[in-house]
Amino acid sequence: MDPAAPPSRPVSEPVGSKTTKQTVIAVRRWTASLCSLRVTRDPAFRFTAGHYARLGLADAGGTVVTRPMSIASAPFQPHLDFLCTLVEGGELSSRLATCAPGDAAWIDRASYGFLTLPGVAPGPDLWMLATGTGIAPFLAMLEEPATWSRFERIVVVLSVRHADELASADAVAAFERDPSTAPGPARLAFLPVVTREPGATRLARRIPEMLEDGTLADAANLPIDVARSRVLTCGNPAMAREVRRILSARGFATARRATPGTMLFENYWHDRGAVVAVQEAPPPTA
């Protein structure tokens, strides 16, 4: 992360007690649009990996514009990462634009979210299935030696539409590349998904197409069954929209209050200018 910056911002603390304000530690600006932001952590902040947090930031005039993020550090760290996505005209994304360590942030006091492992039926294979900053929930849940040792096989499977968007990814490349390096035994393969740049990757369709067609399962010489793979989905809504219906004709289930689930999903669309994430909820008990 960089660390030049220039002097921070003053700002002005949001009135009420549900966040605690805590300071950008660092910023990595992988492309124009896309960037990483690490914050201190309060140190009574619990989550699961796979939770989001709701992340507040100000502007020069103390007014502080906050989103929910996903949170992309594991929970035995002591700083919270988030990867964001910055989009033109958005309210929240100008702050992250100008974003510099030693400037204020807030966090709310509580974690959020369904996206996790223990919602995980158990089973062998583990898929995940991301588009952009989707990846995010996923880094957490990577950084944990229980992700490695409840597994046998791990598939992430990332599309972006340019190539240098796969930086973000660049740990869960390396564990690929050298598996010594992972915090357990499970194998992992790493299916890159470049959309806009002709052979930047082998893999270059949608994450949909290439589910239902079954050149994923032979990307990775692992077939997708119900019956031993275990699928969480997390990025545009529609692409989560196609992965389900898939999925649901192959017999794999969302997680119920008492039940585990086959297949989790969390969506992220743009809300007023800002990339946040809404994670499914299971339904009541009957």
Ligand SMILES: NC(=O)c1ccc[n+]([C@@H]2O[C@H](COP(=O)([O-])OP(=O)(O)OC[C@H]3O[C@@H](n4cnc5c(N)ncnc54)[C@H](OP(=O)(O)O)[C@@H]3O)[C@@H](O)[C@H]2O)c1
Given for the second form:
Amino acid sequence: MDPAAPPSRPVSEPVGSKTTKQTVIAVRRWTASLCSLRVTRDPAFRFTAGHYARLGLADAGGTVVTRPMSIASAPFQPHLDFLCTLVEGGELSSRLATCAPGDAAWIDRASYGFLTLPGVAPGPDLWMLATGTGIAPFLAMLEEPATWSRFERIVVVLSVRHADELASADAVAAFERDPSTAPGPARLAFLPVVTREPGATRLARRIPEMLEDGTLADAANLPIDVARSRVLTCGNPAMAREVRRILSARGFATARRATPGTMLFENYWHDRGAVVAVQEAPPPTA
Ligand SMILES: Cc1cc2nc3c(=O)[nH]c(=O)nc-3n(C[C@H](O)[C@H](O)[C@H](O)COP(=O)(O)OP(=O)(O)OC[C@H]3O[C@@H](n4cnc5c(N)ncnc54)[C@H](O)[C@@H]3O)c2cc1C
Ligand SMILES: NC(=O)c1ccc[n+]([C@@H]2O[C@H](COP(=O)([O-])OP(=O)(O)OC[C@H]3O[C@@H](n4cnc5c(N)ncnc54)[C@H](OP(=O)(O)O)[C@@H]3O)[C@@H](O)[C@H]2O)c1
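Starting from the form predicted on its own, produce the coordinates for the form predicted in complex with the named molecule.
Every chain and every other molecule in the complex is listed next, the one we just looked at coming first.
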């Protein structure tokens, strides 16, 4: 083999029409286990705020691993943002740990998911309940003026283990601090929850517990009832399972057939303790 010849493409690189090769533009490391990734966007890539992409990164040997990843940027933006957690021993996580601007990233041509506002029934109040990186699809929705003109009140609840992880939701806190920077007229309340640093936030217990005993409603000064509230939940599947149980008992329902939902869920991994779908089933066509 000619030593001057360029290296051949790694055999595991995704090929064919399903995916496009993009470039990492920026990496921001919020903590040792949380980073944001900005990636170039294929001009033909279309998505709805709340969708996820399939993101692939290569290791040093060129082997690409692909995982679902919620898109944290808005559809009108020219790039794609992702908010990623690094889990110990995770295959994508090990690539995210060393990923740098200029690296290649592979993005499926299609976007996926049902955690989107078109699937939500009319109502004045939007609740966004997230754990960890589950805030990502909500960041995308909150960039869109349509979200802010459709609802009167928006409440964002983000539960993280440690206070430094809240930095990833700075944009949400800023909308609350200075409503003039918000893309539309709705009033937003941000309820940060730090669960492993007593005193870091006013709210410190897990989301389902505070939903059930009325703490979240009190903190937002807004009742949570099926007549007015629309609840989106994203992140830890055990959290989602509990939220679903609590809201179902109050008459909330997921989307069915042509009927939009009063509660929608996206789970980030399989919950071995319960029978729940990773994704809501698509509303069947009539
Ligand atoms: C629809 C969908 C959207 C997703 N969006 C995101 C996203 O926006 N950001 C993101 O970081 N991950 C997201 N994930 C999870 C992501 O696909 C990977 O699982 C994650 O990047 C870790 O990949 P891995 O190969 O390192 O480990 P994996 O082998 O995929 O996961 C190992 C374990 O790590 C834990 N874990 C995985 N993801 C998370 C997470 N986000 N927060 C806390 N614990 C986790 C779970 O216990 C999981 O079983 C999403 C998953 C789904 C199904
Ligand atoms: N966050 C970190 O500091 C950190 C550091 C190193 C590695 N990691 C890796 O990242 C992964 C976890 O990341 P993460 O902290 O973003 O996700 P997470 O474990 O899902 O925790 C995020 C938030 O969800 C809460 N939560 C967990 N289970 C819940 C349930 N059943 N019901 C309601 N709320 C629940 C947590 O509260 P509790 O605190 O009460 O659990 C925390 O506030 C782990 O696999 C770990 O290896 C995280």
